[in-house]
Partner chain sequence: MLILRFLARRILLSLPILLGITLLAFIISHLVPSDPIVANLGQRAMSDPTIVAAFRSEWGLDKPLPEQYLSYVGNLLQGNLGKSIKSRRPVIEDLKAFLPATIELALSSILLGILVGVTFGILSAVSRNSWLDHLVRIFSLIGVSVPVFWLALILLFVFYSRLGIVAGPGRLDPSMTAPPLVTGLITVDAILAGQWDVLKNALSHLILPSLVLGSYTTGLIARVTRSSMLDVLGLDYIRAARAKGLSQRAVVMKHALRNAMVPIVTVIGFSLANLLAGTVLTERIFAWQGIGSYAFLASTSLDFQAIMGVSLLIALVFIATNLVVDLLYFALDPRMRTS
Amino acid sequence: MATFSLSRFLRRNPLARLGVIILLAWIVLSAAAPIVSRFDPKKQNISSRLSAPSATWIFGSDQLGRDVATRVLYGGRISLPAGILVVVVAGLIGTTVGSLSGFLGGWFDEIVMRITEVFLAFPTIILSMTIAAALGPNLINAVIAMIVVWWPQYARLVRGQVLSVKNREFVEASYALGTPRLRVLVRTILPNCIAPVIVMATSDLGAAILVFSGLSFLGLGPDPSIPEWGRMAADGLQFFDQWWMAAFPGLAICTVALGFNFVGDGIRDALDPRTR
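Take the sequence just shown and give its structure alone, in the form predicted on its own.
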């Protein structure tokens, strides 16, 4: 099997390279927001409210006189970790449930698949909105709602991969050597099923940030005083003539989603032997 080389992967995938640059830029700028910006993201300055972009206010100011550029940078500290947390936790839950479902089969498989079909029958954003509204609008509940909605797609993917692998010759050989069933699943079957999960997770990161921003846009995310891209875009719609209030948070969401999609497509091509 060909080994995966990061340097070769980046050289052969210019879009993936661009995606990595975009994501690294956002991660560094968000982490260094207190150093990069001299403004407090929550401090109000009514005398400078709704200022257009200028040398002082690079991205302009909002309805309370807060610097939009600063709030966009700090917003990355909320949106990026939230999207990553949703995909990681949902991926772990879905991988665990899906692998057990495909491996054990029988009544357990039937129950799990019916549950996943119920979740997958609803649009992701609609079901996330319903759960977030029932739990109450805040940051933690929005993340929980997304995790509840997100894990079934990983369960279904991993189940299919396990079903295609568990009867292969090398798995039968592990049984013949007396290896315990659980060890066969963890050490032999799952490593041969994980590549599609990695590709899906990388591509899902952009979608998770979009859905999280959508929940915030609808008032089901963090408190309005907390800088978050979706909430900032919603505030901008109330002041449509001040285009910068919604444009720059929207641009941040767009670039991050594109970055993750570029990297996800590159990883898919790198792990697919037909394109490699």
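Can you return the structure of this protein in the form predicted in complex with its partner chain rather than the form predicted on its own?
Next comes a single chain, given without company.
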């Protein structure tokens, strides 16, 4: 893999550039939500419930008179960290398990691989719904449920990478220098396995946000008072003619997922020249 230059990457990939701009905009807007909006995302105002979009309520108001635009902004504070947390933690667990499995081999590898196969064959949505329902529906448990479902694919990917690297000459050279085994794994083998993990993780971020909002839409996410996009869309389903209640939170999810997918696609193109 050639050295990766961020500025050259962004110059050559207009879609990736657009993705980065979308994501940065979301991060800034949701972080600055209390400054951008003068509304309180949780404050109810029954007298002006279900107002259509107007100069005061640019995205309208919901069934409890809360400002939809404000709640959409605050929603970024839930969905973005949740999606990133799932992918990062699942990636770390998968990398640790997969690299040990490929590195140690033997019975440990056998057991770990049988376990990952079971996880991979288990229908993911049923698994995450069941875990979220069993632990009790809330924000943290939805994230835990997704991590449990998500790590095995990273474990399998990293294991394959470690197997293909561990007998190469530079690894043997490292042993010959008397480096301890674990240190060889961490310092010599892993750095050469990490590129495909990064590609997979970037493309997974969009998917993670979609799945998280889906769980939340089904009522298995944060409780209803918390402004979360999937949950807001589910509330909107009950007020079908007040289209703005579901339309704007959904649009928010869509733009964030699209942003991640633009960037992920660009990174894959950059690292895998065949698809260019």
